Each structure stands twice: as structure tokens, then as C-alpha cells.
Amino acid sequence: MYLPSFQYLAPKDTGELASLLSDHGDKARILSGGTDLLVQMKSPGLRPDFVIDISGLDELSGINFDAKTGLVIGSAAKLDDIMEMPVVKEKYFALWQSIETIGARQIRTMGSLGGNICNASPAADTPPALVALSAEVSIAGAKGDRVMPVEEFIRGNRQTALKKGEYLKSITLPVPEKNSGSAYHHFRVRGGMEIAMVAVAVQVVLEKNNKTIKDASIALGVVGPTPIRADDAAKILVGQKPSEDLLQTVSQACADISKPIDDFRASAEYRKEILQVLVEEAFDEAYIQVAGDSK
């Protein structure tokens, strides 16, 4: 279990960085917190000639909130730091608990969200949280800079929509509307630091009276190589107050359009079944944010 060798290069600002993977294209990967990168180069497989580090770059790092325009996080932006900014807590919830999931504050401290999105793990935490908050990321290259919804980012397993020459610049999460409330849960055997068999994170928003739903979404995870946005199950939810009979009717509908795999943590069906059960959860704490413990 020893790293290979590399040539470490360290840009000083992102338009060196852009040049370098210009150059060095699939020779290169991306150095951010190196708590999945390092990893994955001490196993067979994963041999760069070239590891760019960014996390020097302060132009990759920044977090910053505005009233009207909404959160942009830097994709070098360390996940303890994006925790420790209040308005993570307070308007983007599902985000600020899919953080919190993630290993133990030694990771949380050296690990980046943008690393954790261009990993492109079925089963990291971020992205279905990012996805039901209906997130976008910024991708700047040589040629330019392009914005797309982090669901269309991440194309199937350690697979994302950067080309060569192109790095992940920022995230941006819009304000979230008034009366809206956000969750993302999970569920692993053992409760410890081990990846997701199931997630879902679900954002709500409530009419003036708060109790009916204006609006929802709602993202799946790990039931699928990406995160899958359930846009037709949330639509069930508009105009509709909460009731036992509704959100089983939505928990269905999610479990009807997951994919998930047997493998030696769970079934297919037993993922289906838990997974129904964490929408109803998700969706539960989510409401009560809004509208206090009543339904």
C-alpha cells in the first residue's frame, strides 16, 4: 500500500492550472484534501503521472452566501469549514447533515466538496443533498466556463462531465424559498464510519398557512451509479397536505424508479424497502422545520 511515483505540481493561480491539464490531460488528476485520491493511487489501477494540487488556491476555497444570489462554494472549499458557516445550517440543512456523515472530523478537515462531487461515488453523501437543493457547479477551462445541475455533472461510477482541460470551479446553491425546510438521511449496518447503503435528501416548501405543500424535491442515493432526482414522486407531494396514506404513495413511487444492486452489504428489495422508509423520514423532518410537529 504505497503511493506510485508522480511529478507534484502546484499552480500558482487557476489559469496555470487550466494549462496544466491542458497538457498533461488523462496523465493528471487533481490533489484537493487527497482523502479519496491518495487512497484510490495506493491501490491497483489509479497510476497519474502528474498530481496538481489546488488547494493552495484561494480562488478555489472561497464560501460565500448572498441574500439574492445564494451560496458558492469554492471546490477546494474544506467540507469543516463549509459546516462551520451558520447559513450552511440554517438555509441548506440537507447539505450541512450529508457533511456531517462523512467519516470522522479528521477527513471533514483535509476533504473538499468538490472532491467529494468529481470522485462520482454511487455512494457519497453530498451529491443527493446538492441534487434536492438543487445545486449547479461552475467548470472552468482554457476554453472557457461552462454551468450545468450537479445531477447532469456526475455521468455513472468515477465518471463526471469534465473534459480535458477542465477543472470543477464552485458550487452555487440558489436561495432557498421562504417556508421551505431541507433533509438528508441515511442508513448504514453498523451506524459507524462506513459508506451509505441507502440515502435520500428532500427539500420542501410550504404555503403562507404551512401546512400545504407548495413545492418539493427529492434525490435518491446509492440506489443507482448517480444520484436520481425523483422530480415525479415529489409531484405527488404539490398541493397536498401531509397525510400516512401520501407519503406512502411517494416512498413507492421513489422505490419504483431506484436501481439499486445486490451486493454483500444488502439486496436489491431489502435497499428498496429501507429506502421508502428514509423518503418518509427525510420528508418528516424536513416538514417540521417548517411547520413545528404538527401535520
Given for the second form:
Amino acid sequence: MYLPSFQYLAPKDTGELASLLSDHGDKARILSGGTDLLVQMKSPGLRPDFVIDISGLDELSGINFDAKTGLVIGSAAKLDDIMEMPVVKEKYFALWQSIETIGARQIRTMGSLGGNICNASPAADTPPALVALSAEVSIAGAKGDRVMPVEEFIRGNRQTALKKGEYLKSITLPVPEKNSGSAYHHFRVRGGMEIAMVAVAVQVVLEKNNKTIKDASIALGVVGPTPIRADDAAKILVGQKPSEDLLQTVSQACADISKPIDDFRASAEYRKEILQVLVEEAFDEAYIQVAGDSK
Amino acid sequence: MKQVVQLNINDSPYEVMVAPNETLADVVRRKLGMTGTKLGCEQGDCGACTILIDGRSHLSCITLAVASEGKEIVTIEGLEKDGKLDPIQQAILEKQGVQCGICTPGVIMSAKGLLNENPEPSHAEIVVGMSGNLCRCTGYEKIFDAVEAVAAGEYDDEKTSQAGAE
Ligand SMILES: Cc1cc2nc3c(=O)[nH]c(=O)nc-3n(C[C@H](O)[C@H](O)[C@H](O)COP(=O)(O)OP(=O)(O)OC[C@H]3O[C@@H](n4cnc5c(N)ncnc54)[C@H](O)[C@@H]3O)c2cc1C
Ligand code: FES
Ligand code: FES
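Mind sharing the form predicted together with the partner chain? What's above is the form predicted on its own.
In what comes next, the whole complex appears, and the chain from above leads the way.
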């Protein structure tokens, strides 16, 4: 299985990257880990004239946590390196879980977070977690930087907000409020090496010293072309103490706004059922992280 | 447009003319004659092409040779030292983790990478850590046994002789 021909370009810094992108525009593709790009180029369809390798750019590979500004992850940072940062498991558990589930060890060693987002597959694992954790992306280009939430960046199946000449610079996750927890739950028929059928990420914040929910966010994955931020459903939780009835109402609200597909792997109806179970499971796990025990 | 690329493979320098669209697997196998690295799916799914780059397991079927300059590459051919097999090679043989052999070089390189990252993996960590390597013959258990044995130091001559010397 051969790759089509292309010209390989390895910019030395982001300045050169920006000028290569503005020179070559739509004829160029960024190569980070290559675990999506090179696989796609091996099958008919994707034929870029230029492949611009960003994997050697230190400027795009950093992972830094600051107690005020939060976690800033360079777009080319490797999935494995992100998982290994203790702060990720401690404060951004949903992201940690979403990375842990990706591919196999080789894929996490090679693949980057930026690649997972920019590839914009409806089944990608990290976007729902990033959305629930209110992550924002920084986009860079010749005309300067722009910042937007992940849910706005991913526009559709394999579509992002990147304009000609732009690239994804970094992903920023704000510092979670005190007393918060998060979780990512997904459903696959087999254990590994397979894409998710439904995925849910939840973040909850509890009031100090009591188990009332102060704030919550829910993101639904694979049940539409892009991750869905279920704000109306999450609002139902605010000011409440968890109960079975409450969670049923919330998970029903999530199912109502989901738009899963019907395909050979599962019917839309089945996906909605599973979605509701995942909402409750992910909520429970996030809640227990803070409250210490179930409902 | 071909270019000369300097590759460091198994501690030896190689100068190779490669086109940008050549994968590291193809260069190693076809240009350098090191056919120990196998190709199965050629799209990242099976792990047969696993090699080490800077000590970590990579899939050479989706790695560009031009992007591998300046990195330390180890293939299955680089494990044997002075006629002596690497502990993981010996373990795979003795624990009968080989049948047809097509997956074996990838399995071994993947196990090397796993043990580099986590020298004492639990059984569960071995199962998950080796999940990128498909084997249609062995049923995996014997492969896991071999990795477990190496992790437990069963094949670590140096350790045994050092312990004996103390
Ligand atoms: C066997 C296998 C199993 C997999 N399993 C999973 C899984 O379980 N879950 C999952 O979510 N994914 C999975 N993937 C998909 C893939 O590994 C991930 O999406 C990975 O994070 C992609 O990162 P990369 O660095 O390899 O991206 P690349 O392939 O290098 O790039 C992906 C796309 O993003 C663009 N891009 C990359 N970086 C930038 C940037 N900074 N700015 C602009 N554009 C950019 C590229 O041009 C390309 O279009 C799997 C892939 C394989 C081969
Ligand atoms: S040949 Fe590379 S993963 Fe199958
Ligand atoms: S020994 Fe035959 S595929 Fe593994």
C-alpha cells in the first residue's frame, strides 16, 4: 500500500510554518503524528501536493499547567505525554480517560491531541471530553490568532473552523473550580482498537460541604456529526441533589437532543438508549470523585 | 523528488536516497534489506511493523522515512547482541509465543517499548499494552507469559549473576 507522491516540508519554527501554509494553502496538509493523515492518504481520495511536518516543532509540543490560567497543550503534543502529566489525571480526569481509550499504545505514542481534534471525526474520543471541560482552541495564521471553544471549532464531519493558511496552535483547559470532578464514558462493542458508538463526558461542581450541584456540563459524542454541548440538560442538575428521578430527566433530555445515525453497528434507537445509560454512569463517576460516595 | 536521508538504525548510520512518500517500513525492508520488520495491514491496525524510535514503539508503516532523520531507530535485527538473543526474544521462544511468526517481530518490538515505558507491568497492563499487536495463532496468553517472565527478571542474566556475586 503506497502513499501518493508529495513534497515534504519540515518548517524550523512556527513563523516558517505560517508562511508555508499561506504559500501552499489548500494544496498542503499538516502532518503531526500521521496516524490519521497517512492512513487516509493510503486510500484513494486525499492527495495533498505538500505535506508539512509539525512534529519537530517544540513550540507546538509543550504541555504546561498554571494554577491561574489552566492547562495549555500544544497542538502537536503527543497523547501519551499528555496522559503522563499527573495534573491531567488529577484535574482533568475526563480528558485522561478519553485519551486512555484511544487506539493502542503505538497510536498514543505517535498521535497528537491537535490531530485528534483537527481530523474532526464524529467518533473521535477527546473532543467530547474537551467540550465538557470547556476547553478552547487557539488558532494561528498570518493574520493573527483567534480563540474559540472546541465545540465551535469542530464544524462537521471532517470539517473545522480553520481557514486557509491557519493552523491549530494549542488547546487551553481552564482550571476546574474547587469541588469538581469529571468523567468520560463510551460504548464500544469490543474492548479496544475500535471506534466508539456513543460517548458522554460530564463535569460537575458541588457546593462546599454539601452535596448540592453548583454547576455541571455535559457533552455528547458520536450522536451527531460534532460533539454536542448539552447545556439545557446540564442546567437541570444545578441547585439539585442527585436522585434517580433527576438523572433520568437529565439523560432523557440528552437523548432528546442527540441525533445518532442508524447503521450496521447500531440503530439510532439503540444508541439513544445507551446514551442515557452513559450519561448516568459518567455523572456518577464524576460526582463520586467529589462527594466520595454515590448519590 | 528523492533526497538523501541519514538514518540511525540499530546503532549504525545509513545514508539512503528516499522519496518523501516512502514509509520507514518500506525503506528498512526494501532499501536496506532488513526484512525482519513485517507488514500486515499497512494502516496502523495490526502492529506487525512495530519498531522503536527513541525507545518507544512506533508503527513503521505509517511513519515517513524522511521524518525519521536524527532519531534512534531499532528494528528486530538490532536486538541480538554478540550472538545472544534479547531476553524478550528468548522468552517468546521458550514460552512458545511464536507460531507462524508473522506478528512476532512486531510483538517483540512492542514488548520492548512497553517494558521501556513500564519495566514492571501488571498482567492487566501487559494485556492493554500489547493490544496494538494482532496475532492470529497463539491466542496471546503465551505472549503475555513471555512479557511477564521478562518483567519478573526471569531472563535477566545480569541481574542473576550480580545477585550471585553479592
Ligand atoms: C489503529 C488506529 C486506531 C485509532 N484509534 C482511535 C481511537 O480509539 N479514538 C480516536 O479518537 N482516534 C483513533 N485513531 C485516530 C488517530 O490516531 C487520532 O485521531 C490521533 O489523535 C490523530 O493525531 P495525529 O497527530 O496522528 O494526526 P495526523 O494524522 O498527523 O493529523 C490528523 C489531521 O489533522 C490535521 N492536523 C494535525 N495537526 C494540526 C494542526 N496543528 N493544525 C491544523 N491541522 C492539523 C492534519 O492535517 C490531518 O488532517 C486511531 C487511528 C489508528 C490508525
Ligand atoms: S503493518 Fe503497520 S500496523 Fe499493520
Ligand atoms: S504467530 Fe502467527 S500471527 Fe502471531
